[in-house]
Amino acid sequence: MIKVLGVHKSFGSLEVLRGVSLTVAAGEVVVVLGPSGSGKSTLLRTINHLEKADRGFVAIDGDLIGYRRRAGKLHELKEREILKQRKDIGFVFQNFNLFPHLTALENVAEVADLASARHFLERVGLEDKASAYPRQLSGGQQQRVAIARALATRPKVVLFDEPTSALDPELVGEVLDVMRDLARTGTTMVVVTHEIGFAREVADRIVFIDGGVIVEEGAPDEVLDRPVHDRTRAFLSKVL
């Protein structure tokens, strides 16, 4: 489902990504860990095409995205094209990402219709604070609505930025929860996060990053209580 092959990614002289490749099938929950500045949430801007990436592709589903295939060579997209490709990538960010003067159903609704809006609200919980302004909910409320619109365009991939790390520890459960819910029901998603209990409990697939490149990966019993290079056990030896 997600092909990402060979990508380089730089801000000035600082390399974030060197030569990153990755496979996600259908239906996989991908983690990604790794030390702040490693290049993880550059990976999955990378992915929805918000970091155009200086070299290597990334596919979704087949579709190279930010360019097409023309007489054998390769045109990048304008970007309404691209915007037309992330309807199919779901991305839900740290800090939520809310329209303040929208209500929860309005947030929803920029990107699908209102019965779809509705839907999505309801299932992640929050069908009773259709009418609530971003100021009038709780952080983790915030976040569940942008999962809710993230989930509104039927997308066929979600990417998670470290969903719950602007989230004060007691709502954190709750974003879980629905992240949870979306794993049982076979979404494809990749997930920055620092939440461990979560990642050995949710993903089926670990990936360790640092210094841009791929260290490690495996099922999470391998990755967090094997792991097999100096900079992942350091790494958990910090976070564990």
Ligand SMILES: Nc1ncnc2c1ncn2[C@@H]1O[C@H](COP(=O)(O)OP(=O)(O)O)[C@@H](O)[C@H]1O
Second form
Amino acid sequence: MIKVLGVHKSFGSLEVLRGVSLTVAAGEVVVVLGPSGSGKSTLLRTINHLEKADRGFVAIDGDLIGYRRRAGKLHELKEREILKQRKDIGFVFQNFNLFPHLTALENVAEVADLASARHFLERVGLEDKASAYPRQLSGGQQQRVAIARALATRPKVVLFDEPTSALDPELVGEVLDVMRDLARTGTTMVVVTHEIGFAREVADRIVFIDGGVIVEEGAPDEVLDRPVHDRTRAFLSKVL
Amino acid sequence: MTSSGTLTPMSTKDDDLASSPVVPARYPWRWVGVAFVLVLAAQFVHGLVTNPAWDWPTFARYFTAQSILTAVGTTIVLTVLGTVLGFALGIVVAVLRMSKSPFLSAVGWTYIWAFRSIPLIVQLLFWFNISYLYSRLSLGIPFGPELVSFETIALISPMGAAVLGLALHQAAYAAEIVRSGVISVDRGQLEAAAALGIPRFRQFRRIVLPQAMRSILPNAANEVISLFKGTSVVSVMAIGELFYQVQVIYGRNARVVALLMVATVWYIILTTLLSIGQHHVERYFARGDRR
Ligand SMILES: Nc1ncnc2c1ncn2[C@@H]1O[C@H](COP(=O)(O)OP(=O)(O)O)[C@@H](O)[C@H]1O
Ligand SMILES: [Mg+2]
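Right, the form predicted alone is done, so what does the form predicted together with the named molecule look like?
Next comes the full complex, and the chain you just saw is listed first.
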């Protein structure tokens, strides 16, 4: 399904990803944990080619993202082709990034027809807010619209970059409920979050990143309750 | 202990506080300012009405004369064409200037540099006189055969030269206004659009431009209003716009002040209409901002 292989990424002299490999099966929910600055966002952004990896590659269902293989060489795709590939990858941002001049329905309908836009708003429980502008919605509602929008291109996988970190504590639950529902209905998801409870309950697998490498991965109870590495233990002792 | 002005602990006197009348702060100097301005305004109006040198009867005779109305029409046509063509070309130049291709970006930069450097009046006179420079315009391969050719005089009338000059000049300023609007749009908006796979042109038209309009509009309205009055510059090309027409008339009858007032009042009326239009357009683009 998703295959990330040996991805390296530097910003100037700062090497943020130092050889990350990760496979996510169809319908699987992978939660990525790690301290701030460890490269979690960069990893997600490399998967949908918002950042171009310096080395290594990302493939979804066997299609390389951003490149075409021909005669043993990798040819960079044109921007237009990359944009087309991104329809297979939903992305939910920490600060929603809804289009403020469009209503909730228009935000979703920007990438789908009206009928399916309505369907996806219904899916996140916001059909009655269709004609509200983002500023008229609470943070939790805005993030749910953003999730509906990310689903509207009918992606094969949805990436979440700290979807609840910008929310007031009492609004976190409604967003996690929507994500839980997606997980239950077989959506393939990669979720960066600090919500350990959610990770334990929903994740099929937890990946712990530190310093641009995957330090440890496994089933939630293994990683959360019996971490092998000191760095994982140190991190968990801070967030649990 | 209950007399006013004495400090009383909050805990025991909360009820008193809640029922005490509030005396608003007074600003006596504001009233002095208002009085001063009113006196000045009254003097000004008094002068306008009583001083015969303003020559209101002549003003009234010419204000809606056919020749003046035609000239107002020409001024409006110049403004509209200058604005529409100028901003259309300005958007193109702004897109070039922001292009990732260094060549296209340099082309955009050079255009803006060139047309901001040349005074409008010089540029207008240049277009007006271009038929001396190139009597024929032709399309063909450089140093090779000519495909089609035109008489420059036939192609570029004085009015055409004026529109061309105004539009080219306006485009340089419009490009910078559009660019400043575009770079004021939050980066996250472009990332979201890119993550959704929205094609580039559609990103610009549907996501970036409507948001950029918030900061483009006040500046653009400034430009339109200044272009509107700036059209008076083309009077050097003997085009019958408002300012040229009043000059012609006071050249004949020497009623300079009255005729300048005719032009001024028309400029004020039309600028007012533009400002009202600006208000409504700005409200439209602020629609996501209402709570
Ligand atoms: N565009 C960028 N330019 C320079 N440095 C960046 C950029 N994006 C991220 N970084 C740096 O890369 C490191 C990892 O960032 P990030 O992937 O956002 O971490 P995380 O999401 O795990 O907190 C940080 O030190 C950050 O400052
Ligand atoms: Mg991050």
